[in-house]
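Coming up is one lone chain in structure tokens, specifically the form predicted alone.
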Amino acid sequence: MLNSFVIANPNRCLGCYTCVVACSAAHRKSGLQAAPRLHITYSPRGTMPVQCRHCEDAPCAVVCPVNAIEIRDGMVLVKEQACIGCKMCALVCPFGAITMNGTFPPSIPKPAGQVQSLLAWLAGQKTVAIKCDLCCSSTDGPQCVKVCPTKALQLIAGDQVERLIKLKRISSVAVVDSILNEEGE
């Protein structure tokens, strides 16, 4: 069976960041890094969230030197406590869906107004990989899907992926888009 993941319909996305806020709040509530596991991307064709596709072959899990990334229950999960912050997973992710987030000890102030690059390193900061975990600690499922005001996001299960691939092969992109719109309502 294929892994599940959240898919976005760029024709419906407003770029409102409601999904980003819900993601951050859900992870803060479960005691994990409070940073969002998705980011909004903008293009001439629209906006949409980018997040982990929970790859079947999971290159991030393959390169992790401490096995902090595992495939479990149709999801690719990061064990934040085991992550050493080497950034190998972020470098090999084909979707750019893994980011690094860090915490500072109380005695070290966090630098204000700086954009962190993937290769940045700050003394005293404990950095770990973060990525979409389909809100596995929530009984409601992915919070981004739950709160999206336009239903631009939906959780796709492995069996739905195979069905959508078959439909795409035999029909136009417009037909697949209309099916996703119907299932999202």
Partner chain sequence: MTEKESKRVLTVCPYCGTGCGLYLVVEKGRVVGIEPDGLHPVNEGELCVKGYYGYQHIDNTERLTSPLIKKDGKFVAVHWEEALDFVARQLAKIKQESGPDAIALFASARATNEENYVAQKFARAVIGTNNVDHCARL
Second form
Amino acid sequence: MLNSFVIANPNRCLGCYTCVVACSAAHRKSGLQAAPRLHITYSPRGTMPVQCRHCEDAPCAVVCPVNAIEIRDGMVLVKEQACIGCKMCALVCPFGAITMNGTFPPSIPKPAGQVQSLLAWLAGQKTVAIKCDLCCSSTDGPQCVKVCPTKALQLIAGDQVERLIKLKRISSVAVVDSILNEEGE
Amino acid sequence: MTNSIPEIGKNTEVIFVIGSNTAECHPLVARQIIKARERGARLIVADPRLTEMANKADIWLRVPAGYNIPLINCLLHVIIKEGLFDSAFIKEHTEGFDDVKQAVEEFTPACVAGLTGIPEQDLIEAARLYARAGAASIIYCMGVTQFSFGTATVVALSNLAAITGNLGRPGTGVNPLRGQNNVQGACDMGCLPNSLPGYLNVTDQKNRARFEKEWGVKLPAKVGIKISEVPDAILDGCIRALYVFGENPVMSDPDSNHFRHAVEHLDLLVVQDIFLTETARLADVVLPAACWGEKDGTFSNTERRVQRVRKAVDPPGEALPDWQVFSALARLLDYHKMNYLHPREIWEEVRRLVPEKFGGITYQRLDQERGINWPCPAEDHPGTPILYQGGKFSTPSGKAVLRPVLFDPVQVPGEKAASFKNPLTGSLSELPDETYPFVLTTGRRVYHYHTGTMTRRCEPLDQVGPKQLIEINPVDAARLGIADGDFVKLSTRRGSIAATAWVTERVPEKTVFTTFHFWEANVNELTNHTTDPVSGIPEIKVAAVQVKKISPAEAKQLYEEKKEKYLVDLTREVATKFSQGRR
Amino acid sequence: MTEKESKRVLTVCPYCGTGCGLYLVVEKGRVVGIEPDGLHPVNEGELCVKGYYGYQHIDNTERLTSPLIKKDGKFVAVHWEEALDFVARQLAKIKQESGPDAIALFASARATNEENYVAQKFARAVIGTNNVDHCARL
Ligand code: SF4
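I would like to compare: after the form predicted alone, may I see the structure of the form predicted in complex with its partner chain?
All chains and molecules follow, beginning with the one already shown.
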């Protein structure tokens, strides 16, 4: 079966960040890096969160020198503990879905008072590759999909892809048919 | 709002959004717009910025900040010229059409296109689309009101709705989106210098008598001072004491340096709040308040829906709900008709005093229904989601009064106005010049709220929006040598701030945008406090500004200055010394 | 209801004017999460980012927990009695010297209807001024 992935419909996306924060909160809760794994991307052509497509032949997994990225259970996953932060995966990803980030592991509290400062530097963090893991550690699926207020985000399961492709084939028959008929008239 | 929010998703055919970044500032209203679009409704957006709403619009009118009136008048012009108005509605339910017709005469598409840079054809298409809709709704926000001619602009919008008969029916209306959870309620409850609860004019003896009887005192008849006039009144020595609760004017009021300067001249500043806000740090007395989730009561949302808010947890330490503090103070000042035991008793008093609007809204009903839209005069009344049904207006004649609105960017069009009976005029109080060549406009981001007192203390939110960003167009950025992420300094005649540049097409050329969420770079140090003569709203949405690239070292220095200025460390100091919260 | 049990409390979002309905999830006397109200006609079971995640300020360690009075330029924690007494006396004094219109009150678009009603009643009936306004315009 093909890998599953989450994708956004830019016609519905409000750029409201609910998915981003839900992502961060879910991963923080399961003890992973709290950095969000999807990125609201504004462009004159539209706005939507961009995240991992869970490629079948994932270039990130191919380039990783320490095998920290594996394809398992229909997903492409980074083992954050194994990652050495070499950034190769982030560079080869054709979607910009991988970021390097070093938020604090939840076990180390943020120093008090450093809510924000212009030139803050935070000690004690480990920088690793951060990407979508379809919230595999939570029981009710990707949290971004769950909270999106306009239902712009959708989880496309592997078997669904094949069904969708079939539907496309059927509609393409109709298109050809209409073209031929027009010519015949 | 004249109509309710769910109508947008259900009934509206054409939505005209102007001066509202709905997707970021009212996401769940934007969701209704998306819903409407998916059922085939069309969307017109007028905004200088390429907001998410503009991005999804069928027609996006990129109006420069400050030029709403010519835009709206142009739509009126086209509608009148092409005979797309609703003549039956105009005849039966409005007065003043001829004056409006005459006033918009000069706002031809060609002329307005020249003034604003919006393509002529877009203006014409937008007018046709709006006017031909079976039900068209206007949605607006601070991008319409926060000008010295805010009232005039709103009147122009109501002209537009009235001449096309888009009032009093499902999915129509003129719908301001209220920025804060209970602005509507605070106005309804009479927290305005000219009106008692229920919008009863305070200068009318009859209205005062109604309250005097219940409250047992004689009430002052003179209209009070508006928020925007307070700083000058303090400096003139007219106001000596200021009591602020649940508000942070040092951050939220325009030209905040002026406000801060004024506050220093007070004999007494009392601030009642949940945190030691930027304003509270300047206070003589600070009183700890209970926050949302720690008290019972009601909020009224932007569609006049009165809803119950409930207590879930106890306030920390000795913090008290605001109403208890006022009651206690009243007792000390020898007034004994404010002894309430529960917010329900207060609400009962409101119902008694303003039965025509709130009489039918009881706590008991609110426990069963998801809010009731006022006016709701009786307990068996379902509430009123749609105002002006059947074209009945709350004017003496029962008709909607159309007023001509005139505009000239440089100078108030006084001469032209003189030829009308009841005109409103607009003109920008500050235009870009050689020293301040850019236009500055302001707003919010989705993940923060207002002055950030609450949202910046919510880690998940602060994480996605940790710092101030200044939006600047790529063309301008290239000319000034600014790259995305560089530090930029903005200066107006009133102050300077520095923050990170976000180089983006979201803003048009010669315009920059930023917010008032961050004390590190509070845009209200830059904004203008010239006000609208009718409503007193300040011209926050447009100011002339200078943009300069600065080095990280300079940015750091400015940051340190602001840190000192806003007494940032004081909050933590006080918290460590005195806090006895429940943690 | 004991402190240990968890409960859901139906209320309204405290941020923008949309007024979405939501539940506060309370555990051991603390708000630990938010759930949207599926029956609310405006938000229909959805919320935005502030609605879902804007509740942690309730438990923030910087919450004010006792009245403060500035003495010699420094804040000092005092009891309610002292603070209210001080405010009442100052207000009375200013009112006597300069009239009720020398006092102004900024009410709050963030507080409840009931609190705003009481605030303007305080300004009008107790102080005797119409100098009461709020940040509707900001
Ligand atoms: S959830 Fe979002 S849209 Fe709804 S009231 Fe709160 S801030 Fe506004």
